[in-house]
Amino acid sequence: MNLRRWVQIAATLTTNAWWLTPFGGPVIYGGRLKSFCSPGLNCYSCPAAALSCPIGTLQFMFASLRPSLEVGKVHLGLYVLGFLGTIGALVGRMPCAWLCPFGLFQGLLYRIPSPKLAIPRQLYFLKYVFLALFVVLLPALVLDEFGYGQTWYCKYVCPAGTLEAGLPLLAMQPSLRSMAGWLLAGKLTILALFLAWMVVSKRPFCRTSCPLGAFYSLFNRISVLRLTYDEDKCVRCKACERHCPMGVAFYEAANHQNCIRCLRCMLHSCRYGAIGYEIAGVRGPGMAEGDGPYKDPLRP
């Protein structure tokens, strides 16, 4: 098991470190740590979650925007944008590869033997629709009589929330089962479709539907850490594309919106030294030509 997998496991355990739940603690942790956001997608309502979900927190900020403006406290929610913006500005979408529990889950499901299918690139823009519509516009504009909006993405879409919070809470609190209606049925259907898709395609949720990934991706081309491409060394063997968990053809677009900086292309795929990295414009050493572990990058 490689270093990235160990980091993913450690991040998942740390993010979900509320171990008291099975021993009689509160069903959902609500202590001081919940004032901080996880850098990856992890549901606030997961019984083991010790940190808040950044997308849920963003939705709540926009859902309470009007009342907050009226009392002059909107700045209290802006730290979330600052937190996510700082991460994006430093490393772009790198947390998706290294720190996101749902990303780890998708990678494990894809290892199940099955026919494998490509994801049409036309679907990539959908994550920006989810970010703009379900995280920002609907919570801010569709308000109840008290001036508050809803957390639309969490309530109607998020398969991570259904898996991490909905199903465990139903198992732990049988009284909730009688309240489960069409809304839960719809979210279970969405989850089932994504689970099936994750088996046959590489990280479909990350590539098409994750608003957190969409936010981080806005910084990919301008972040402090960026990958570099040496066209003179590239032989277009397509090893980087075949082995990329996001299906990125690095030779077509370095620092593509779907690049999650897993570094697999640089460390494991390219044996010609065409891929490197730079930090704040200072280039670091890439793999030397011939050092890649794949002796025949042309193999299928």
Given for the second form:
Amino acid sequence: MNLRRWVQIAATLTTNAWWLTPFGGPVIYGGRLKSFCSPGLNCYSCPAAALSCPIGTLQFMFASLRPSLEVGKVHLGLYVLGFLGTIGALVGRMPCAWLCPFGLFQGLLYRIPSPKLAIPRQLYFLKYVFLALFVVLLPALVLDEFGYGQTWYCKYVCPAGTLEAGLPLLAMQPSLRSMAGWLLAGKLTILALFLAWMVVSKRPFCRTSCPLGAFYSLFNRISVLRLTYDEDKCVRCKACERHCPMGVAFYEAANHQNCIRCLRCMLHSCRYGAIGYEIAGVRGPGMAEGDGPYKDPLRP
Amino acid sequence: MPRRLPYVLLSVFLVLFVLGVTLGEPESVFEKAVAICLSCIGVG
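Write the structure block of the form predicted together with its partner chain for the protein whose form predicted alone appears above.
Let's see the whole complex now, leading with the same chain.
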């Protein structure tokens, strides 16, 4: 197991550190850690969740904007936006590769032997539609008689919420099962479709539908940490593209919107030293041609 | 040559973060996150 997998597991266990529910504890964690957002997508109604979901929180802030203003609370989601923007400005989409529990889950599902399918590039823009429409505009603008909006992405789309919170809570709480209807059927269908897609394609949710990934991706080309491409050293062997968990052709677009900075291309794939990194314009040492793939210190 | 834009963005978002904390937003986040979100689980 490589270093990134260990970090992903540690991040998943840290984000989901509440394990007392099956032993008589509260159904979901209610401690102060929930004031903090997770850097990855992780439903805060998951019985194990110790942190808040940034996308769920943002929707809630936008959905309750008008009632909050009416009682004098200026809660515009700056806390969450500032948190996500700081991460994005530092490392772009790196949390998707290293810290997101749902990303880990997708990576594991793709290891199931099956015919593998590419994802049409035309679908990549969907995640921006979900971010703009389902996370920002619809929650803020479509209001009920009391001035409240809905958390559209959580309610109608998010397969992470259905998997991490819906299924466990419905299994543990009979009272919730009695409330299940067409909405749950729709969400279960979306989850089933994504699960099947995750087996045959590399990270389809991250590439097409994750609003958090969409937000981080806006910083990929301008973040403090960026990957660099040396065209003179590249022989177009396409090893980077084959090994990339997001199917990015690095030689076509370094710091592509779907690059999650897992660093596999730089450390494991490129034998020619064509991929390196820079921190705010200062180039790192990178790999020299002929060094061969990087030897992971945690892999024998 | 060192780039300035990442630092400008970093500063802007750090200011937003601090502003959000000052306005008491973490309390709203907490209040939302400690209740079961029926929308998230598909029953509300």
